[in-house]
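Just the one chain here, the form predicted alone, laid out as structure tokens.
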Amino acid sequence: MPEKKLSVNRASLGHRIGYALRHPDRVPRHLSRAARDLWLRRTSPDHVSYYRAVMRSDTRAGPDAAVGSGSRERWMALGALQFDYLVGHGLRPEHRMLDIGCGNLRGGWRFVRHLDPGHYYGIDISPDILFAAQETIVRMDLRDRLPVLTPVRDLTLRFLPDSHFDVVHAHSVFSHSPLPVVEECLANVGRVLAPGGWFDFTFDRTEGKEHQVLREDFYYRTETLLALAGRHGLRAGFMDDWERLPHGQSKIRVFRQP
């Protein structure tokens, strides 16, 4: 796996030019980006209604792509990796499961399928994805798991019962949002959490400034993210042997505390 380049800027100026001379066939995609992001500033009054037009926009495009593969093979790659990873860590068929922003089930359909019926809960601020997720269902032949995907307006939770899931799970979500969002689920997580269980969640870590682009990358400072944990009664830590893994994100896992 590259290594990952922790104090770069992506945002700067100097960044963007040498990027684009390094990849000019990469130009035409990020400048059609851009254009979106202008515009959508001044239709969407807030991220989540900002990042759920993109959303729509991706999906319409590819359900695989808009949640980050380039290609069903690396979708399936990259599913494979979050479900074995989580397996390998404990994951059991008896456990309850939320999925946040599990998006078309890039790794969602393992768990439906390796948990008892009923016990996978997908969340997607996208209705669009969600659709795309339904067929996913469909086509691994799922339906007598009786998987649950429901569409949210924000990351509160505050429909979902006390300590219910034993394993909470965001992956690339957070390297989407901005730090309120990221906060608004940290809040709310631990009383969700069943005594015991833990939240995996990934993002794009720098070393560097934290800073965004276009409003769809985030990049966060590990110490942030474990500071913002501790400061909702949550006990959180980096994990190291996830960082050996080809997935170009980083993780921390937090748990309720006792």
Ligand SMILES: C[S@@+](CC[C@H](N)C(=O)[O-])C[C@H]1O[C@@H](n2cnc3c(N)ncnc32)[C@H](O)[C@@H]1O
Contents of the next structure:
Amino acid sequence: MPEKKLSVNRASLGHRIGYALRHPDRVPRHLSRAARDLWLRRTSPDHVSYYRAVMRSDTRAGPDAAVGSGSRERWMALGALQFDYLVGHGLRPEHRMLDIGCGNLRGGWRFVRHLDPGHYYGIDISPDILFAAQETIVRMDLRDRLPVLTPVRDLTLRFLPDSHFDVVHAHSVFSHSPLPVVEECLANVGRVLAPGGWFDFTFDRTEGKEHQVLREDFYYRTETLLALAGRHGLRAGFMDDWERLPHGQSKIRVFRQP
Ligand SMILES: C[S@@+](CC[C@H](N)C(=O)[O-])C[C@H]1O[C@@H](n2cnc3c(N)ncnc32)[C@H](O)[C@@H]1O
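Given the form predicted alone, corresponding form predicted in complex with the ligand:
Let's see the whole complex now, leading with the same chain.
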């Protein structure tokens, strides 16, 4: 099971030196990623454009790795984990689902297969990963399920209808998002949630100082995210049962206040 190192500040010089000494083989890859990210940051006007460029570069190298899975086996297992959890919490075929940052449908293809045709709606800032998502639909023979896959520039969700989605889901998205992006989502998700619907998101949790690495990986304290959700009129709770699963991130669920 991936260990959650909750007090580590991965941005600190001490941690970085220690990590490099423990894993000298990973240093060249880290340096090339840092150089690429420096360049992409200079040429991107904002975080979303920057991260879209990161995804373009990563997807070219391989879509599964771009969403964080080093092998097809891991991709399948991570998708099953997301799917089994939500079905265990009551996701039914008649539900309408919005999958924010759906990637190449690692979890998504299972949701598409489970839900009634037309009930899966995936959005992502990266057109490149959405092309890969279309390939997943073909490979898994799910054309008849008619999923919607839409590129977005932001998380205002303003083109989506009120009170529509029973389940909104963002897996490994806020772990790559600065707080204003997380806040934009929390400020707007309540409007699209159906009565009784819920929004689950994962995040990289720290119990120390909040920090980020290379503007790609963001570490938040639980109370920061719970308070942010509360400020936008949402009722939020930490999902203890998710902690027992083999996944390095934590999960929060929010509901629209009645
Ligand atoms: C680590 S991948 C996870 C993909 C998918 N949720 C899964 O679990 O396989 C993160 C995805 O979120 C997308 N993403 C990152 N920031 C986003 C944002 N602000 N709005 C929408 N999508 C975003 C990325 O393009 C990428 O496809």
